[in-house]
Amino acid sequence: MKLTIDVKNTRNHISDAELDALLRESAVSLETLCAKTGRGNDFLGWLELDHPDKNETDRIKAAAKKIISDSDALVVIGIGGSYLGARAALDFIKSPNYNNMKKDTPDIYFAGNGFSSDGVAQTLSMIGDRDFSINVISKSGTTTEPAVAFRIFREALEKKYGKKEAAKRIYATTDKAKGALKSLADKEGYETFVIPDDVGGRFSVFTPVGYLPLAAAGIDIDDLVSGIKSAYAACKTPDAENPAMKYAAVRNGLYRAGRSVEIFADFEPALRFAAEWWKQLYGESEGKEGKGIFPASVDFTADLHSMGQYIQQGARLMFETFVKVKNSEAEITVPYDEDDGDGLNYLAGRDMTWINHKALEATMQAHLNGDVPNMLITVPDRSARSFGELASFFEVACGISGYMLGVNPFDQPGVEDYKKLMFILLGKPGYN
């Protein structure tokens, strides 16, 4: 694995004896999560993701290349898991700036994660007269949000193509058997995917749920598979050394010591979505019975000019995980100007990326200066096999940490809670 983790500056707050014990704390839930033995063990299938069905990505394969084929863009209809996965597989492998980028795949809009009307007309008007397909993603086809959104990008593609050319560019990425959005599409002839049963759709993103949108993309399926098998191999093993076992025992150990928020902090912009997935990934999954440690984020530099004179003088509730990508793509190196009015010629010849490091390096340091003790996450590239390490080390990583925490990481009842009351004011029938 070529993922590595470095907790040097969390050891004056957790000693070796804490280490140690905390590690074999993680070891056993560990073994617990492998065994599924533990609370939530009906939602493990992702653990097996590394052996996809070759079935099932065969006809991934083919139904992204017709995509690419016969598509100027391509919406994403879904919200949570069957969202945040894919958009930040995308922006990592490719850019958050994909879309307006030169290429011979489609853009990719996502949908149907909020009820914002103007980003729904912004998207109509962004693909405008193009040619368009759409892949809604839900297990149910009845959760409210994508359900809008699917009723709205339905209708423009039956008026722009008539009902039966349309079914052939809508891809329903569903429950196997049942639920409203499986009854449709075999009524309607659309091409249909399995959200496997048990498989939570916050751990979803190596399924049909991110696959899809992914290879319509042009991002190649194999190489995210290659990047979790390599995470497996190093993060189901009970060692010392196992990255996702020393993840999980020292968060924990910050967690016990009083420190109740985690910062995701990144230093490229693509990583802002890979943030936004890992809140919902550990808030969704930690966050019950009155625990767990609250996820946040930040992007820096920028947030080094807001939230960073929190983070270094603020309540001292926080630790951070700091991501980090080895090597940029591109080279950009600070010009020499004669004037030197900017002061900046001792930079000149400097590649940009040296420097990122180095803010990135001056932070974390500063900030443990500040009492907040951090971790350095580091990934080689953004290539699809570092995404396919980096999610699935997360995920196992969560699993780990949930168990150590005493929570079932695997369902989250409390999301209900805001829809019952939402149905109540949409005056829904049956809700009072």
Second form
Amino acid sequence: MKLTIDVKNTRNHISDAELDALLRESAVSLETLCAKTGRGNDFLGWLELDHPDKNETDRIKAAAKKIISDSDALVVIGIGGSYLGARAALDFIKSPNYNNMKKDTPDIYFAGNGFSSDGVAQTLSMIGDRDFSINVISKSGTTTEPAVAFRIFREALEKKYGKKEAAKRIYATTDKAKGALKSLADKEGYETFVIPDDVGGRFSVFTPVGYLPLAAAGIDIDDLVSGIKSAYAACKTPDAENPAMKYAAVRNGLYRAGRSVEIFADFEPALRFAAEWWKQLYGESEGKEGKGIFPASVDFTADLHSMGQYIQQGARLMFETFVKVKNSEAEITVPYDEDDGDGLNYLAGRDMTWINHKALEATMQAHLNGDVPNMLITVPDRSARSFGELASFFEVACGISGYMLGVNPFDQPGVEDYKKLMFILLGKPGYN
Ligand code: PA5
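Target state, the form predicted together with 5-phosphoarabinonic acid; input state, the form predicted on its own:
Below, the chain from earlier opens the complete complex, with every other chain and molecule after it.
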């Protein structure tokens, strides 16, 4: 595995003896996870996603090929676990500016992750007269945000192509048998892809949920799988060098020492949605029974000029997890300027990535000096393989960490409450 984790900046808060004990605890939790004997063990299908079903993968690749050939835009409709993984991977591997780049693959628009009418209107207007397709994703098939968006985009698609042709441009990713979306897809003849029963939303990025939009953006599913394989080989082995065990052990140690907020700190705009995905993964998995670390995120260096003040000197509630990308795709150096009016010649010839990494080092040290312990996770690059490694590492670590915390990391009973109250306010039949 090429991902590495460095926990030395937490050693003022966790002694050698404590770390040893925490690692032993995390080994027990890993064993429970892999043996599938713990709470929520009917939602552990994601542990086998390093061996995807070839027929399903081939079908996804064929659908993506068709979308690339007949569409200038793909509207990906979904929320939560049916949205964040694909968005995180697209930004990480391609770019947050993917839609503005010159390319042979369609623009990808994400919809159905809220109720903003302005957001929907803007997406419809950006698509304009261009050819488009829809990938609607919902495991339950009943979530209101994507259902409303799907009705609107489906109407636009049917107006443009007629009902029969539109049906050939709609791909539904949902449960194999139940839910309103599955019934509708069967009735209208949409091509469907299955979200396995035993894979929860936040663990579903390496299923058709993530794979179809990513393949339509030209990302190689096999490269993602090679990253999952390499992460699983390292993260399922119970030894002290296992990075997932180490991460789970240290974050629980810090939590027990009173640090109840974890900040995911990145130095690349391409990681912004990786942080959003991570927040869902850890927030939904651990925030229950009155327990759990609150996951937050910052985009440095921009946020060093805003949130940096609080982190350096505010209430000592938090620790940080820095995520570093070792190699950039672009090499941009600071130009030499004869006049040196801005006094920057001391950086002339320096690569911006070098400067970015120095900023990261300085920030880690400054925050440590300000009594914010931190960890550093490093990935070699922004390749699909690296994304596969990073996301799988976080998933395995999340399972271990949730068991160390003593909760069921694979349910989300609290997510339902607002949905029910909203149904009452909206006047949905059967809710009062
Ligand atoms: O992780 C989860 O279970 C949730 O965030 C769901 O993914 C989210 O509520 C969307 O649900 P669904 O895919 O059923 O539409």
